[in-house]
Structure formats: structure tokens, C-alpha cells
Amino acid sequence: MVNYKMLQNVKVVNTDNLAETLLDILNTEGYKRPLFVMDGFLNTVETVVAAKQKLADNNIEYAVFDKIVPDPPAEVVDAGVKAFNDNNSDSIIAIGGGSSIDVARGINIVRVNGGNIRDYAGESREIAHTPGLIAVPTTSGTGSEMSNALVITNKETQQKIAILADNAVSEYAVLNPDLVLTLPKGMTIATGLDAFSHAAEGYLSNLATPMTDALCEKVMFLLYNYLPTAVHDGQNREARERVMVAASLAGWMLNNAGTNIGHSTAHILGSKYHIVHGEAVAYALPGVLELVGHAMPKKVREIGQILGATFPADATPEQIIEITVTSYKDFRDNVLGLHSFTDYEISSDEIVKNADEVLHERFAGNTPVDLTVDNVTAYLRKFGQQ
């Protein structure tokens, strides 16, 4: 069997008119009863209200499920499936960040494949082709509109559960920069750094290929050059659009190159200590660079060069790691302004207690070094300290 690594099944639409675009998509696909999935705030945003009105004026009988919360538990997916069935819906329009699009993907999986979203947490249950999801991101970071993954939370254990499903990617991704012009500064930083980590970790993954490398490099380049403007001048539409494109490309790379221990760390620590996901992966990335630097010095150097670093011609792996980590920290902390991890008031001793869970989280296996409790403990000891 051919081991291909570049596949893109999502139809991507860039638009300046969300209402017209959604109507065109529904008419093209013959959908008549979409279910909007979003949070309560987005349900009242002018652009979304106009889109709903446009559909109503054209005899599209939509329904709304606006119960999305951060780090959504499986129960929210259950409620969404009930809303889908109660309204006899035939498609889903997910508007929001990763939480909204993840819940919508979960609803779509269950409504087509049956059972309960918890049934798909392992790899044993097959997921059939699942059309009908139209994803409209309102942040530029998770890449959920292009990704094959969804993450839900087990309320009892406070563990995040990742489900991967190539057959459940969005049918359409609709990118409208107007929806991110008012994204708060802190969220712009966190989501942008999440997208950067998607690209950097994919670049430093066992699943990487020359094709995915080229795209990951471009994603990091776009974010290095346009994310600072989006952070400090949120109304700059060009910067917002470039960052949105970078985040979507990074989401596509999740399907093809994956992530590594950086995201494993964020999933475990984020669920336990309520660390914002994009911040967690950003605090983790210096340690990832150190962990894999001797195995992939050329790639770590490339990341440093994208971040504006210069290197001696005969730089050793240790120098490459140090220079790249310093350049990344300057970008993260000084150029963008991510707040210090000390604000979370979590001790290093507490963090290292999670070494075994991080070691066995599903994405850690993509890390291009042999992981042990010892080296994962040493890596976690520096989490947020660099």
C-alpha cells in the first residue's frame, strides 16, 4: 500500500461576505436544515445575526445550539446530538474556536455513525465518511476547521480525550477575517502561538515529510512576520488574514505531520491545571527544541533562522539549540508579550508529577527521540521556566 502523507479533503473558501457564502454552500450541497453550533456570545454577533437572517430570508430552516463552553465535556456533544435530531437537521454550521468546531465534529460523527462520542476515543471503532460540517473559525490558532482531530474532556477524570478521524474532517472551511478583527490581544497571542507550535512540532515529528516540511516552514514564516501586527494592531485586516491562513494551513498539517510531546504536555497539564492550551504549548516549545535538538539540529536551526536568528557557520548542536530557544523566547515573550508562566502559580515539583502521563499520551510517540520517564521528567522540570 502506498504510504502517502499529503491529503486535503476540505473545501476552503475565503470570503468577505459570510452570509452570502453560507447560503451558496447550502444551496450547492442541497442542505435545507442546518444546525448552528456556537457559544451564546457568537449567537448575538452582528455578522452571525446577518448570516442567520440571510438564510431565513431564503427559506433555510436553521436551528441553533449555543451551549459551547471551553474545554467541552463529552456531555456537550451529547446535548448537541440531541439538538441535531430534535430539529431534524441535515448539516452543521460551526462558528467559533476549537471548542465549537470540535463539538460540531463530535456531533457529526455520532449523528452519522451512531453510538456515543465516547465510543470513538480508541482506535477500534470505525468512523464512516461524515459529510455536512461547515466550519467557520473565529480564532486563528487551533486549525480545527482543517484538522481531523477533536478534543473533549472527561469531566470525572479531568482528562482530555483526543479523537482522530480522517473521515470526519469539515466538508467546508470558511475563512472570513472580519470575524477575528476584534479578537482580544491575549487570545490573539495564545491562538497564534498554538498555530506556531502546530507547525514547529509537525516539523519536528516522526511523521514529517519533505512536503509537510515546506508548509510548516511557510506557516512559521507567516506567523513570525504577521502575528506581531495582529497582536498590536488588531484591526489590521491584512495581518489578520495572513495569520488566519497560517493557522488553517497548520491545522491541515496536523492531519499529515501530527504534533509531538509539546501537545501531549498541553493536553495533560491543561486539563489538570486549566492552563490555556495555546499558552501551554508555547511554554513547552523551548523544552521540545532542547529535547530533539541533537536528533534534528538542521531543522532546529531552520526554525531559528525563520525567527531571525543567525548562527556561526560551524555551530554545534548545543549552540543551535541555545540560539533557537533564545530567539523563540524573544518572539514569544518580548515581541508578542505572552505573560509569564509564574502567573499560574504552579510549582515545578507539581508539574513533574505528570511525567508518566505525558510519556504515554498519544502524540508523544511522534517525538523523534526515545522518550523515558527520566528525560520526560527533566523536560517537564523546565516547563514554563524558559
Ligand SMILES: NC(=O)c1ccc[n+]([C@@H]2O[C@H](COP(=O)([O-])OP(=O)(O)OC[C@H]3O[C@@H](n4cnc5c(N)ncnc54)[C@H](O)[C@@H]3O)[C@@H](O)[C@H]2O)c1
Contents of the next structure:
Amino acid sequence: MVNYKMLQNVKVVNTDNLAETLLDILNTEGYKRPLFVMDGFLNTVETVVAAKQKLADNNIEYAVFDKIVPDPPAEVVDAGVKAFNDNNSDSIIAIGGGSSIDVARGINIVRVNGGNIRDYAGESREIAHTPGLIAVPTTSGTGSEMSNALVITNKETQQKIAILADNAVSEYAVLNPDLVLTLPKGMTIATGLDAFSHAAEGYLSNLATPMTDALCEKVMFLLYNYLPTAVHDGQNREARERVMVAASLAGWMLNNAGTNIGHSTAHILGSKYHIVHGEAVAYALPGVLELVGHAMPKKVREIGQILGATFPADATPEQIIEITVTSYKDFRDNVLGLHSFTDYEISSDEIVKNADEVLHERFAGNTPVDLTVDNVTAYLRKFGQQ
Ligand SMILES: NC(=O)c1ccc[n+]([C@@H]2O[C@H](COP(=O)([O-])OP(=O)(O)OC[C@H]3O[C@@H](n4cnc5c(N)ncnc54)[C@H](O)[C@@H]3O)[C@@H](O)[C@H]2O)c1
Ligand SMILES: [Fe+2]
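Given the form predicted on its own above, produce the structure of the same protein in the form predicted in complex with the named molecule.
Below, the chain from earlier opens the complete complex, with every other chain and molecule after it.
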């Protein structure tokens, strides 16, 4: 039996009126000077403009920091901390994808705990409870609105640094599926596959528990059944809502089961070769299934079943791996339509040079097999090739 504990410290609010809900939250919590953290595009979206107007009309003196870029470097967090302090802010409303919400979490950590966000890489530095983060996701992928993680890029080393902080989860996650209706097809595919990889890797993690397993199964089920409609009929609100719920539940799961070598691969390769995060984890997943298939054949089979595959009763681990990988690739490439990795024009010889870094990345230790340079090299050789 596995003994486990599972906390859910984020207050989740689903709303069709973002402006009203944000005002309610600020009034309930007594926040009077929020800092909006987002990118230039989201700052102009109608729902966001209406929310700012509503706050202004109600004497809330908000400020805006709209300098978020994808795969944000640590310097963006520095600039955000300065904006927070210059404006004498007392809370943060982060609106956007993982990049915006991660930076907002970084700003919140530093404004409460001091120092510089770079000081919090690794596990040594304590992070005190950091209230005041209201996260509004506009992609359905990272689950950052519910998770304890933030991922920033070190520009000098071209590496992504993952920081984990249970004390820095959002105070509120505000879900408004209308915000996701504008998400372009390519980003819907990539972010949806990111959420799928969270669930699949969390399911195949050393830290998995029966409760995280149940979440992972439901997240994969929802994505298998609703992500295709969200991709091909982006205005379908029901599909968008289901996919958003799946991504957020996966974010909560991440705090407990984490991810595995699939995300390590994305963190190392993503920042070095500028591979979109959700695409990187999707190109990695078939290799992850192969790598752990002998250690966890039952779970790999269950992933296959969720993906619509059937298995002979006496299927060997090799057959289970092959059938599940085929089903996943069909879902990824044919049903959703992820573009081919060859578009990035990066050779396998280049990819395998990163074996040592992938092996030592933070999440690799969650992988339920002994990792060596040899087996990680063999795994990387297949990255994006299948
Ligand atoms: N905190 C976590 O637990 C966690 C987990 C996985 C990944 N990440 C990190 O999150 C980042 C990726 O986040 P992401 O995939 O959400 O993308 P993102 O936040 O980088 O956004 C990508 C692009 O999509 C645009 N966009 C966002 N919402 C939109 C909308 N509704 N309509 C139109 N365009 C929209 C943004 O303007 C941006 O240009 C990476 O840095 C990754 O490493 C974090
Ligand atoms: Fe991810």
C-alpha cells in the first residue's frame, strides 16, 4: 500500500464574467492594488479590457506589466518584481498561458521572500507562503494555475530551470473558457498535448499514487474525447471547457506525482533549439512509453485503452508498448494533426548530445527505470522520429 497525502490549496472559480469575478475576489480578500501580469496581446483582448475597466470603475488602482514573452528568461521576472514594487502593488492577476502565470509566480515568490528568482533554483532555499496570486489561464495546457511549478530560462546557459514551491501556488485559479476561444489551432494542439503528457508522465512516475492515477486517467480520457473538437472547431465552448478542466486537473496532479524524463527532455531541448514546449513533450512521449513499458506494462496498456486501443489478453510488454505507441501517434499526428518534427530541421546526432543534461534534469529521477547515459541516448535517438 502507498501512503500519501494530497492537498489542494487553490480556490477554483469557473466564471462567464471575468470582470465581475475578479472584482469579487479582490473585495473578498481586501486587495486594492493588483498588478496585471500578461503579454501585449492579452492586454488588448476584449474580456481583459472589460475587466480592467470594471476595476477602474470600482476604485481599484491596478497597474499593468505586459512584457511576458514565451519561454520567459529570468530577467522578465526581475522586471516584474520592479513593476510590483514601483506600483506599490499588493496582489497579482496573471492572465495568459504558462509563461505569464509562471513569471507571476516568480514575481510573487521574490516580492514575499526577497532575493532574486535565480536563488530559488534547486531545493535549498525555503519559500514562505506567498498569497495574492490570482491566475487566469488562456491556454489549456500547463496547468500552471493549479501547480507549484515555474519554469524560467537561463539565457546564459540556454537551460530551462524548473522551480517547485508548494507555498507559492495560486490563491485563486479563475477559469473562463471564453478566453481560450481565440487560441489558434497550432497552439491548441501543442498545449493540449502538453496536458496529455502531464497526465501520461504523471501516471508513469515514481511518485504516482492511486489518487493521482485516477486524475491522470480522467485527464487523458477528457483530452482524447474533447481535444479533437477543440482543435478542429475552436468555437465549440463545451470542448474548450472540458479541455480546460483537464489541463487544470493535471496541474493539480503535477504537485503530487510530477512528470518524468519526457519533461526533462522538453526542458533541455526546448530552450536550446526553441521547440514549443507542448510539441517537445509530444515528440518525446512515444520514447517514454518504450523506456518505461517493461517497468509498468499494466499502466502503458491502460493509456492505450484510453486512446481507444484493444489488446490481446496475453499481450507481451513489447506488444503493449507497440500498440499503445501506435495509438498515441495516431491521436497526435492524424486526429489532432501535430506537424512533423522534421520541420525543426534538427538532426538526431545533435539531439543525442544532450543525454547527460537530460539524465540530470530535475524530473528525470521520477522515471521508473534506472537511467544511464546509454539508455537515455537510445531514447533520445528516437525523439521526434516516431
Ligand atoms: N508551471 C507549470 O507547471 C508548467 C508546466 C508545463 C509547462 N510550463 C511552461 O509554460 C510555458 C508554456 O506555456 P503555454 O504553453 O501556456 O504558452 P505561452 O504562455 O508561452 O503562450 C504561447 C503564446 O500563445 C499566446 N496565447 C496565449 N493565450 C492565447 C489565447 N487565448 N488566444 C490567442 N493567443 C494566446 C501567447 O500570447 C503566446 O504568444 C513554457 O515556458 C513551459 O516550460 C509550466
Ligand atoms: Fe508541460
